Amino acid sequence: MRRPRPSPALRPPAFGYHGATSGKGAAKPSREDLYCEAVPLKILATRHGTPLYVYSAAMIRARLNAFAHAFRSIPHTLCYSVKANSTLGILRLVAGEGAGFDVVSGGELQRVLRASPKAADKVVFSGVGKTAAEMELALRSGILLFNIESASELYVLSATARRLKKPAAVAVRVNPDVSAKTHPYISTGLHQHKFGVPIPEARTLYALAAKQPYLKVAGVSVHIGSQITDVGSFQEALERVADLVRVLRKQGHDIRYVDAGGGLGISYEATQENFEKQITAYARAVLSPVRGLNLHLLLEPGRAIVGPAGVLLTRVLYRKTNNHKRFLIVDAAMNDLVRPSLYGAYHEIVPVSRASRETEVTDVVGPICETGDFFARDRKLPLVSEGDLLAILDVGAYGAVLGSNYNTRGRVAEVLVDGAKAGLIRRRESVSDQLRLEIS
């Protein structure tokens, strides 16, 4: 038998398969599996049991150092959206590329200090509704910047910070108006979104924290949205930005960071373009106007880093025919990965192990009682039997992070590849995990 040989990478560094010939003399491979990395996907799923999420380090280290190396030019520090993907094999492996945080609760806080106890001076304090309980512990943590979205937020931060006696730093998240093209429900940076406060009135919240004895206003904090293509929609924020902070300099407010926040989209449709190439237009978009104001970004990148480095393993449970439509049902389902039934999503669905050309056009569906339970429809897919192995693509953010109990399905184990090794990260949940805080 030949060594196995890499076909066309599906997501490189990270998946792509290797053909195994069926004998001496033969011209082709008779089947070819997919791997992560140097490990065969279904191996794994033997070994794990599926619904199974695997994630290659690979990727998500060649992603944090694409994003190193284009801003190179200008201190920065990368703070990783948490929100993203929050598991803690996950957060250790960013923590140890020298990454930062971006959290949006104090859970989230809580798995950093968890991953890293040294990174909370990387950590970024974002969202809308901050608990007096959460600024407590972001304080006694020694958290990097807190950014601020109303006034009423302001004064219960300054009067947490005034008991504990522990100066906050802090950041005013500005909504620029700026539309960013995306899904409606991960839009964030117009004045009909909830987020952030239009930049007349966050005048008005520098002034009011400039006046509270333990606020220490340090930067200024923009984020309009997730999944965004369109590179022009950061320069346009950015751009009103650098307009601010050259206002608040005037009025002699101390501006050092600019928290440009994440967003920057993948493509979840076939191959992913060149990352190396997104993210310098990306950079430029972002660079651009703040160049010259002597300012340390903040970054916050999320799906962009973790996205594309992660599969959900299935396996065919059944075939089924109604009438001329066809579905496969698999054993993942909606409580799994949420993004199809939520969004409209597209993932791409790849066999595990191919050997046949053979096509057909089928619903892929879960075991959920509800007819919003699919990952496709009207999906062309090589053609498979029950019990073969099917990989949805790209779901390393908002996948599992996103999982539910419903139907009391238990959340799904997840593997961490690194080259040769793989190693689990979250073991499977149980029943008796999910019953166990209950009161009969």
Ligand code: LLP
Contents of the next structure:
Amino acid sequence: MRRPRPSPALRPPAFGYHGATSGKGAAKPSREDLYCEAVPLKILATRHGTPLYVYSAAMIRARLNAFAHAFRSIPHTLCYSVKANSTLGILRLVAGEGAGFDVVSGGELQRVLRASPKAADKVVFSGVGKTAAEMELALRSGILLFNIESASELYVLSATARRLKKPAAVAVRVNPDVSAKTHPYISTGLHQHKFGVPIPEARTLYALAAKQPYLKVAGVSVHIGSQITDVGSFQEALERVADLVRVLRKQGHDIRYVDAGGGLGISYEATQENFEKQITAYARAVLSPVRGLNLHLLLEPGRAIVGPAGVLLTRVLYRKTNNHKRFLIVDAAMNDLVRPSLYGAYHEIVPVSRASRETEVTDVVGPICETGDFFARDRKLPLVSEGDLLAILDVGAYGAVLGSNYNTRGRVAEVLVDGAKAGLIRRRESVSDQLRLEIS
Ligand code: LLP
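Would you generate the structure of this protein in the form predicted together with the named molecule, following the form predicted alone above?
In what comes next, the whole complex appears, and the chain from above leads the way.
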């Protein structure tokens, strides 16, 4: 059974408990409140309402710096994967740290351009279904690299680039047939997946690309999946990529970039005290196959940057017991955070104010009319009352971005904390926001 860990090391440097003593000389805090950096979360819940996503700028900066440090021995660009969390406030923060971006749609590219127009030349465009209109936007914006995923797409890009008279730098995203050992929905590097091109076929695509007047062969790209904790899978994939780079160079292709994709997993179970160790092992796995190739490395991390930087604050609406089975009905639901319902994902849940030492085994569920609307099942949690606040941890990646309006619920407001400052970066969606697009 999981127990609440001792304070304050919950998710340093982002989230931790700080004691509130009841009176002078009290030996022990009577209550402990959860903070994001220097800001008590209960204040944010009162100010902005719940459910509420809260992110820590310090954590995002720390993670970006850790990547930069681990890969310092090779020329590289960190292209933060926008799909993990695409709120403009987050993109602006990431751009301010000097990173580039990995986008998979024209919409994501427009977000990047809005957040930081200067970052366009550090953008890589991935995805199996880019439309000609999206390619046009990317070409006009002057992005760094297109990751091509099929011959058909290559022809469309070639025609679009020629029409606009704007050359496109291309990499072929290869499918290395490596198992990522992760959830089947987020594994992408096996032959049965829709992603990438098998390596033998990729060689043909490079020959084809080289013949297109407005395509410039520039790199090889790979991405084998997400939430990968076994770094051996990355090494295996990169070994195959390195072999391909050598072959392509022999054939006269000018390969300057290797895009190693994203996918590094985080710990959803506990404080990631071993993050430094993990990022070092990841860097070794990625770098050892490509060392000596004189390449510029591109990386597309998403979750590892923002995952532990976010919590979802939710209030307990009701307590309920059905034949001894206990439920906490909270005001957040699967439309706000779908990971538990969709992937059976585990997210730690903690009370925002810790007063009671008593625990209970309970389900934590939302108000939506689906049995799948849950955040935790049979979870041992400290006893909380109706009206209390809970924080669902590690939701900075693939949380808000996967939100929907199911049950005509508005998308959740988002706050970015930086030290003692807390700014609203997205306001709560109202019903009139939702109805505005409908025609009646
Ligand atoms: N690059 C490409 C081409 C990708 O498809 C992805 C993620 C990334 C980079 C970033 O991967 P990361 O570093 O975040 O693992 N919704 C799922 C995750 C889907 C990931 C999709 N692709 C979840 O909640 O676990």
